[in-house]
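Shown here is one chain on its own, the form predicted on its own, set out as C-alpha cells.
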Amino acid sequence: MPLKFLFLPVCLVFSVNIPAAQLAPEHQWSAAELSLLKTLWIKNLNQQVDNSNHVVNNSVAVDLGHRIFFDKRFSSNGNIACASCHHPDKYFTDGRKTAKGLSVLTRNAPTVVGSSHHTWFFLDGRSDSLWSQALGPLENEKEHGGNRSQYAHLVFNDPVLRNLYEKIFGSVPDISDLKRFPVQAGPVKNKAASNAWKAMNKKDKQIISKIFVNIGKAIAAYETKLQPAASRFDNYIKALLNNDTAEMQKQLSSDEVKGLRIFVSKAKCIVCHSGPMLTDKSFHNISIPPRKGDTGKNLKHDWGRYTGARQVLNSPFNCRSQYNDNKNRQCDELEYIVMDRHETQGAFKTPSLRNVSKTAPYMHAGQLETLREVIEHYDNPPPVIFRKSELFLNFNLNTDEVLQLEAFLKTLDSPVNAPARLLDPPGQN
C-alpha cells in the first residue's frame, strides 16, 4: 500500500517543548508524519504561472474580468452571469445539486476559488486552461446561451468595457459592419447564429474569435485572484513546525486532530486529496450513484473523463491552439493524456477539500448532501454501478471516527484571499 511509510517506530516521535505525558498523544507526530503533513500546508501553495495567458497578472485584465464575471449581459437573455452559478457568499458555488443557467444542468458547479492551481478544468477536464474553461459556458445553450459575436459587439459598443479591453489588448478591431460581423453569430446550436457564422469568411471569424478568447483571458485573470486563505489546519501545521504546543492545541481540538490522523492513515483520504490544495488533480471513478429524475428513476449515466478527454483534444482553444500565448506550446498534458481506458469511464476530477464544508452538496451531480454522507460512502463503498470503481476497501470507521474525520474537514474552512472589492459586483464595495 502507498502509505506504509507512515507507520514508523515510536522513537521517531517529533519532540515538543513540554513532556509528552502532558501533550495528548494525538498531537505527537513522527518525523515522517510531520514531513507528510507539511506537504498539505498552504504555505507550499505556489501560484503556477499560466504561460498560455499573457495577461493573467495584468491588473487591468483583472478589473475587466471582474466586470464580465458579474455582467448578466453576457448571456442570451440578459439574466445569466458567471456569478449566477458562482456566488461569492457561497464560496463561489451555488448550493444546488446541479447548476442552473438557462436550463437546469446535469453537473454540480465547483468553486472557482483556487481554480488557477488546477491542470484540467470542468469536472471532466474538457478544458486545459482557466481561460478556455471560461469560454465554454458563454456559448453553451443551457448555460449563458449566447455566442461569440454577440459578446464581441458588447465589448466593442460598451465604452467602459472597450476602454479596459484596449488598455490590455490594444484597439478593438472595427466590427461595425454588420454584414461582415453579424451581432448574432457563432459555432453554437442556435440555428440562426450558426448559419450566420458559417456564412462569415475565415478572417472575420478569426477577428471575432480573438476578441472572444481575450474575454476568457480577462475572466481567468480575475479568477486567479480568488485564492484560499490559511485555515485553522494551516495554523496548526505552522505551530507544529514551530514546536509551539500551546498554539497547536489552541488551533485544533483533540477530536479534530484525531480526524486528521484518520485522514492521513486509516481512511487514506490523502491518497487522492494530496498537496496544499488537497487534490491530486486527477480523475477517479468512485461508484457514485447516478442522478435521479423527478420521478425517482435513474437518469442517463455520465461518462465523465472518458468523453472529457476527447473534448479537450478536439478543443479549438486547447494548449496546441493558435490562442496559446506561449509560443513554445509545450503541451505535455495533452501529449500524454490517458484516452479510451476503463479507468476514465465514469471518472471525475478530484475536488479540492479547502472550504469543503461550504460547498455542499457533493459529487459531480450533488448526489450526496452532507459531509457525513460522503464519509460513509467512502467508508462502505457501494456495489460497482458503472465500469470499474476505485473504491474496494471498507475502512470500518466507528461512529466516533466518522465524527472526528468530519470535524477535521471543517478545519479546512477559511476566507477567500482576495481584495474585498473583488468579492462583490463592481461598484458595490
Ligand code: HEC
Contents of the next structure:
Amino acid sequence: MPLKFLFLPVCLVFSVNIPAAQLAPEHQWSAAELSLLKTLWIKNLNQQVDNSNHVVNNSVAVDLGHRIFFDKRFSSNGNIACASCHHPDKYFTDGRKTAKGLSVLTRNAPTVVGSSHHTWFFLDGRSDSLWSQALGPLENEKEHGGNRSQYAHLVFNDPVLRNLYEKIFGSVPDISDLKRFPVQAGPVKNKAASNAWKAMNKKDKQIISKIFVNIGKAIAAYETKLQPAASRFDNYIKALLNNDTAEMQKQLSSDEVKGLRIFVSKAKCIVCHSGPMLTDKSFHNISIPPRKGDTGKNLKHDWGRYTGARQVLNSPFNCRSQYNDNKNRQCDELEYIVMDRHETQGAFKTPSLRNVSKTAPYMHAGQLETLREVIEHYDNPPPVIFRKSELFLNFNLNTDEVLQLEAFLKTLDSPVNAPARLLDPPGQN
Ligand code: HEC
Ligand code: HEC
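Rather than the form predicted on its own that you just supplied, could I have the structure of the form predicted in complex with heme C?
The complete assembly is shown below, putting the previous chain first.
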C-alpha cells in the first residue's frame, strides 16, 4: 500500500505517482501550503481591463504606442525615448542604479513588463493609471524634457503618426495656428514653454492636453501587451496540481524548492510579495538606506509614498479627471487612499519578483547590487533608518538557506510574453 494512505486526509498532500517515501520531503506540501502556492501561480493572473482607457485593447493603439515608446523625437534634444531607460534587452530596465535621461534621476527604473497589473504607478504611486504614468517622463526636465504642445505638433505633422492617431481617436484638431498653439508650451520647468502655456486660453490648453492624454493611452495599450510568460516556478505549480511528481522534480531542483519553502514560510516574503505578480501592489518601508553620493556620503532620504499619495490626489490626470474614459467611475482607490504618515513615509511600492534576476540593481535607488545582498538585508535588517520600518524580524538563515532562497528567486525567470515584433523598435513603414 502506498505510504500516503497512512496519513490522515488533512495532511494528505496530493496523490503521488510514486510512493511518497521516494519523493524528497521538500517536494511534499500540505493542503494548506498547496493552496497558498497556488495564489502565486501565473494562471491566476487576470488582466483587469482599464476602463479609464477605452483604447487599451485597440491593436492600432498598440502600434502607435509601440512607435512612440521607441521614438526619440519625443524629447527636447531628439535623444531620449522611453526605451532609453526601459530597454528590451534589459527586460525593459536600464541596469543603472538610478536612471539617466537628460540628467541623472534619483530613482531606479523598474520594468514595464507586467506593469499593467499594478494599481499605482511609479515607485511612490503618484499615478493611478498606466496611461497617466506615461505622461510624467515626457514632460519631466530630467527625462524626455519636452512639453505637450511639442508632442501634439509632432503627431499633427508626422504623416505616419497622424494616420495611426486618426484611426484610433478620430481627426487631430487643427493646431496649425501657432499663435494659438505655440510649438513649445506646457506646464513644465522650462520658462519659455511654461510662459507660453500660461498665455494660452483654457479651451486651447484642453485641446493640446487631450492629444497628450491620447498619446499616453496609446503607450499604455502597447505596454499592456508586454507580459511575463510562465516560469519554471509556474510549471512546478502546474505539475504539483497534476500530481506529476516526475515533472515537479524536473522543473525545480531540491535547493530551489527548499528556497520556495523559505519564501513562503520561514522568511515570510509572501506577506508582501503575494499574488501571481508576487506583489501586494502596496507600499512599505523596509529600512532601505538612503542613496550615497559620489563621495560615499548619504544623500537625503526619499519620502516615497508620503509624497506620492499627495501627488496622485492632486494630479490633473487622475481617476477623477475629465480624461477618465469611464463615465461611471467610482475611484475607490483615491477615496480610500492611505495617507497615514507611519505607513507612507519612506515607503515604496512592492515590486513584482517575476524576472527579478534581470532587474538588478535593486530597491528604489538601486542601493543593493545583488539578490544575495537583498536576502541578507531581509535576514538581518539594519536598525530603523528612516521613520517606521516594517521589518523587525531576524530570520537567522544559514548559508545554505540564503543560497536556496536566491536559487528560488531565479526560477521566476521567463521570457516576455508578447509578439516578437513588439520587442524591437518598429520598422520604418
Ligand atoms: C530617464 C529614464 C526614463 C525614461 C526616459 C522613461 N522612464 Fe519610465 N521610469 C523611469 C524611472 C526612474 C521610473 C521610476 C520613477 C519613480 O518612481 O519616480 C520609471 C517608472 C516607469 C513606470 C512605472 C512602473 C511601475 O511599476 O510603477 C512605467 C510604466 C514607465 N516608467 C514607463 C515609461 C514610459 C512609457 C516612458 C516614455 C514615455 C518612460 N517610462 C520613460 C525611468 C525612465
Ligand atoms: C514588508 C513587506 C515586504 C516583505 C516582507 C518582503 N519584501 Fe521584498 N520588497 C518590498 C518592498 C516595499 C520593496 C521595494 C523597496 C524599495 O524600493 O526601496 C521590495 C523589494 C524587493 C526586491 C527588489 C526587487 C527590485 O526589482 O528592486 C527583492 C528581490 C525582494 N524584495 C525580495 C524579497 C524577499 C526574498 C523577501 C523575503 C526574505 C522579501 N522581499 C520580503 C516589500 C517586502
